[in-house]
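This document opens with one chain alone, in structure tokens, the form predicted alone.
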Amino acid sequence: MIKKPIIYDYNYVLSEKNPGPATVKIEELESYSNKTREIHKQLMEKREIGSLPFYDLPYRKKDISLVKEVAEDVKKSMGEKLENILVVGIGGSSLGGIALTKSLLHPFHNLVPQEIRKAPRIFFAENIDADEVKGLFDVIDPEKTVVNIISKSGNTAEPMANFLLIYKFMKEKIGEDSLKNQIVATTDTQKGTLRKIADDLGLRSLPIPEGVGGRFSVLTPVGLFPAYMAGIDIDTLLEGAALMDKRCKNEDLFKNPAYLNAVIHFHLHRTRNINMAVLMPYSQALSQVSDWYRQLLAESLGKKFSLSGEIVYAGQTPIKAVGAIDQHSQIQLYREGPFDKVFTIIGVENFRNFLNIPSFFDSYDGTGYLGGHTLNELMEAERKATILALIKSQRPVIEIDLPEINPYTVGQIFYMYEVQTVFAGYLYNVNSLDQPGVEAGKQYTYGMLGRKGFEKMREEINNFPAKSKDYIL
């Protein structure tokens, strides 16, 4: 495994490297280093005391610690039947361990046999999909299966719902007392509706740490127990988390990834009128990692009121996409389009394989000149090329580059996310940790199912206008 940093280079964002609409003079990042400062002491501060708990998730050697010791009792009482764990969340709940499973297991981690894997398959139960839950009841066997519920509160509709139907699924298979035995419930420490039925069914439980919202929580139980049971490193993970903390410590604008990210981000949505941002890896293993970045920067900034109570509609709009694919689907917006985006190309020095292209159809121009090289060289020279058409476009260009995909790097990639979209709030001047927005669906979701207590947001869905029949075709 290579230990080393990842390394961020803004080379093609500044305009006397790439002269164009969309880019910024180095004077102008300067222009922030006071500010900088300024949000750093603050942040710095509010750590100190307690109230930014993620900044301290590397190194929670007690939840470390249960987390090994809940698997390790889980696989002991399973034994050799243990073949799956099926994780039950949604949002925060499940993106990161859905990013980390992805990252760091065998592509197709499921279908290797299990003596070669040497860990139970892994799936999550996300949305509330009435085909895909059955699939599940499908491909699942009762008696071979922990079930990982993950919710804060337990009232979240969609996790708990999946829950409920899977609970009835095992239950009428191997019975409730055999079912006790393969719940691990990730919660709340003291309250909740699912810290509850932990504690009346004497299920295994994990905490999820006070004060980390789900979007921050990659790093806690609730990543680290479905990404231990799979045969993750988490101990590894958590070393480069650390590793990116050491430099996120520092105040100097240009020797912050973090906070020189969150700035150039704000810089060019503020003045250059960016209010897009691209993630690109050329990975198909870091492909979910786009999906966990887009709830981060979504949730944590798309603000309608600032910290005083101004209406300010915040936020980038962050945006998915996988190289080399989406070349053949995004890349011609993304050029000729209009100056509203910045590009994130995230790259791998070293992947896990290394496949040489073979020679046959020579004689063909389509094909000929590709025998002999190999399948990595040729991922680098499409990244490359995407680099070099984007600038000569004038786009302003991002590139994150790790020496290889490991949990070394992949700890370092979360860190760096969380704190950068920190501290952009305080740019903004918005709270990044909350999810206003999110919440109203949920009460307006509670209403319409006759959820106790909220009557009012029932009265408010039927007494919404009617609508006209003239403007359905």
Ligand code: PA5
Given for the second form:
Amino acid sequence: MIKKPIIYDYNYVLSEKNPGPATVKIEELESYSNKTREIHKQLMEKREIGSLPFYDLPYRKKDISLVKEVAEDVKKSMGEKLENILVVGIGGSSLGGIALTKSLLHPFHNLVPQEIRKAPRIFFAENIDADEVKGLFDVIDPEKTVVNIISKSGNTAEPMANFLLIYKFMKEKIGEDSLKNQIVATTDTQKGTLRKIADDLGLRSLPIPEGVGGRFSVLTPVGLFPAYMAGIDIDTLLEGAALMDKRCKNEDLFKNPAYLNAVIHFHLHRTRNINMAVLMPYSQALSQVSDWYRQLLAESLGKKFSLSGEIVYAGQTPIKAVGAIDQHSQIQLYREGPFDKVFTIIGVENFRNFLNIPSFFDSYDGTGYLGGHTLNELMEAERKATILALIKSQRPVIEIDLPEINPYTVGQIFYMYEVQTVFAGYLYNVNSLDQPGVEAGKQYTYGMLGRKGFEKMREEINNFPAKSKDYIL
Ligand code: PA5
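Provide the structure of the form predicted together with ligand PA5, given the form predicted alone shown above.
Below, the chain from earlier opens the complete complex, with every other chain and molecule after it.
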């Protein structure tokens, strides 16, 4: 495993290298140096008193040991028959685990023969889609499955509904006593329905640390337990995060990738009207990291009110793209559409595999030039070509380079984006840790389905403006 820092490169955000309407002078970024120091001081003070606990997740030895202990205990009690981990959760309780497993496991992990895989298959029940949930029941044997139900609040409708369905399905096949032994609940240590169920049934459970919200929870048992069960080296993941923590402790804007990335995004938004941020890894494995990033940015910074109560409608729209696929879908817009996007292109220096493209059909134009090159070379050429094309169109481009996709580098990415997001909250003067917009949707759902205490929400829904047939085709 290559254990090196990831590289952050902002050359092509600077007008000196990439002149145009959407790039900036270095002096513009320098003007944030003092503000950065001020915010840094406030962040470190908050960290010190424990009010930003996500910062210390790489070092929570007790939680990390507990994850391993519970996982080993489950594995031992299931023995040879353990075949599947079924993770039930949504949003922040699911996207981190999906990003981790997609980036660090074999791309077709579940299809690899057990003798080679040496870890259970892993499934995520995230959506409340009857076809998908029923589909899961067709491929999962309850006798051989461990369910990890994850919900910080312990009350969210989607995971709880899926959990009830899975509970029924498994109970009917294996009985309640065996089932209880095959469930691990990851939730708040005190509050919420899931906590009560876990305590009442005597389920194994794992804590989500106080003050760590869903989208900041990938390095808590929320992400660590599924990852460990699936065979991911969580110690190295946390070591990578700790390395990034070291880099992010620097108050110098130009030495701190998280702060600099936040400043660049914020400044482009404020001064150049760049209100979208595209994250485009040239790697299939990292595609779900973009999904995770989308939630982190959108839920944290998309806010109507500032901390002082003014209406601000803050936030850039995060966009997920994947190279090389989106060259055939999005690039036309990215190059020739409005100047409203900043691009982060992630490159990978060493893929886990190296494939020579064979020299068949040499006499044909469309295939002759490919033989003798590697697939890796083609990916890298396309990445560089996209960067060049974007620069030719005067678009701001940030590059992040990973020496390799491994737990060490992925841990750095997660940590960097979390620090960047909290720092950006200070720049926008919004609370990056709450999500009132998400809560409202949850509450209307409760009201609609008749949950006690949410009658007012039901009333509001019933008072929806009546629709006219005139406007329905
Ligand atoms: O980041 C967040 O806070 C949300 O996306 C939550 O993770 C999501 O709504 C699920 O909530 P919970 O874990 O309480 O079920």
